[in-house]
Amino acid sequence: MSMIFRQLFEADSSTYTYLIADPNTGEAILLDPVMETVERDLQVLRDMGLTLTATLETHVHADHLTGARRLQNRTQCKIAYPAMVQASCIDIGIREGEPFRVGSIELHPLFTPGHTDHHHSYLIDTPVQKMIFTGDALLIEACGRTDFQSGDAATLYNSIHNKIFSLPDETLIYPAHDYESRFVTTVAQEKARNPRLGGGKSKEEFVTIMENLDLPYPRKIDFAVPGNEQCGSCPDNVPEGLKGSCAYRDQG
């Protein structure tokens, strides 16, 4: 199997958009698109030969806009989240057990819950490296917070366990998310060095570190999540400074 496969990043955020295509069809997805890299995004396609067939979301984001509703706009690419969102604008509904496809590259969906009740990861089986994409579940020794969004920390330590740390030590983790200039980790470096996790945590331990994480109010949450369950429509509510690109307004 081969692919083509790049990191993008947005700085405001500290998001990675993962770009996924088969070099023998030209057909792309994104991964996780931000709003206000959209024209980038769609540079990079361009300058690449590519065709984006659909945006891809681990789960309705709290820290920025998706790209997605604009992508589609652009290009008449689908709209692919977790089912159970269960939004008009989303054309094709994540399952675990049920691979999404981009040419020949398989996207296994696995679900891993506890940052939010629908958060899906997904894992690319390549013939020399597995690669998961751990969205906000689990980042480069960190994981994703738990006290918004129906978050719950009990399940996702089980997430992360039973789903990411059952896979084999070698399999590269690419986190939706680094605010350290970090870009990728392994299965194995989490479990060893993550300071929630890492060193054979209990849950019972992690439970408590969440818990007393006193981490401050999201800035964008409150026109974020309405915006993401609407596949990246800009809210009545979006406070003037944090506009964006949502003052853009796309042409033709």
The other form holds:
Protein chains: 2
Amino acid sequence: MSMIFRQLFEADSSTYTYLIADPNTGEAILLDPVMETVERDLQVLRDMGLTLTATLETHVHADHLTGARRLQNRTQCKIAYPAMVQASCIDIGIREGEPFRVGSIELHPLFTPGHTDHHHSYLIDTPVQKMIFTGDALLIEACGRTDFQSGDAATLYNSIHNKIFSLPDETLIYPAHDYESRFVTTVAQEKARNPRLGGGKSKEEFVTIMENLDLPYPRKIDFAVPGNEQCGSCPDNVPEGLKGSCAYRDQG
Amino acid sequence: MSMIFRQLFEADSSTYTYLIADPNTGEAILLDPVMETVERDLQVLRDMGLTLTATLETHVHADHLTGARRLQNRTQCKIAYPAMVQASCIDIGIREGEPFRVGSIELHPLFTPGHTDHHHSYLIDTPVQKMIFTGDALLIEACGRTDFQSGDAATLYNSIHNKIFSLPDETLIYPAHDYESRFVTTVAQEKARNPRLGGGKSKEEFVTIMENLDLPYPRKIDFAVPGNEQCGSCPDNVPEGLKGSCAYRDQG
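Next, report the structure of the form predicted in complex with another copy of the chain; the form predicted on its own has already been given.
Below, the chain from earlier opens the complete complex, with every other chain and molecule after it.
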């Protein structure tokens, strides 16, 4: 097994998009692509001589619009989403227990609800250590919020403990976001340092922390969620100041 | 290529010892083993059914005694050190340009002086991303001190920029120490966040920072350096309160 791996960044929503490709077949996927960076992503693929076969999502994002539909328009790639998200634009429904393949690379979907009710993480067994893409379930020294989109703190606690913290200490964790220029963490590191979960915090402690975060209303959620439920189309209700989030509205 | 990888920790000196092994041959090395944790390391090797073929050092440490000599006494492994450290106890002299092999795994030594005048880092090309073991040259949001053992801040700056920051952004950096339960970082992360080097700091800025650290005198240096120059023997001058650092004095 060998694998091309790039960690790409979209600054407005601080989102990491992951490029995963099989160097032997030239097949590539983009995990959690963002609409604003579709052209950048296509350029990276061209520069590396790769063919985009699919986009893949960890969940229906509330903080940015996915680039999936626009990338499909440009490359005829497939669009993969957790199967619980039902929409006619989805080509491939993801379920735990059914590996998602990119050439000879296998991504193992793990059902990790709590941030949303359909959230999946993706585990790859590399020849050295495991790497897991945790989306918004587990972030570096943080985690996804649980106060909208059928989020539930106790459910998220179970997902993190049963599906992520049960992996070997050296497992690399690649999240969907970071807001402080951190790029990677490990299971051992989050078990020790995560302020909401680390040091063996109980489910009750975690739920109390999550209930008291007092977070602002997400600025893009009203159009991002319906837009992402349509694989990254631009609804009519995008406010004037956020039109840049729908840079491809005409073609969407 | 496949590789067994464990990141082991010694708490008194906050040292990471790395176990690297070829699962196909069962050959293993320990990078920067510590005297106090020799029995723990041997147990890990036994549990995994591995044979220790060598110990390997990034440099002559000043903050702990290496477990090299004691591990050799117990397993007949070879002792590898940077070749610039000349001592009769050293079996293998490491030089940049000459790969060090563990079964089919190649560690590429990179000469990274500055913390000490003989310091080497070790680069492995995994099938996914590169990983580099930076010893005390580059730590997570820090770096090794440069005020003893022929250290030199300008030299360290050049080593970090020419040998480490020139690697791809996704390269995993595994340091010899961390004091805050962090386990891994990346080239992109240190370029952005390292308070002594990040954000494109100049060599002059770095040298000024290093000159003004005002660090305490290392508590073990007076016996650790001569002891490590003999591959981890216990000199006579170990103070009473630090005898635990020479737990194997009788056998050393």
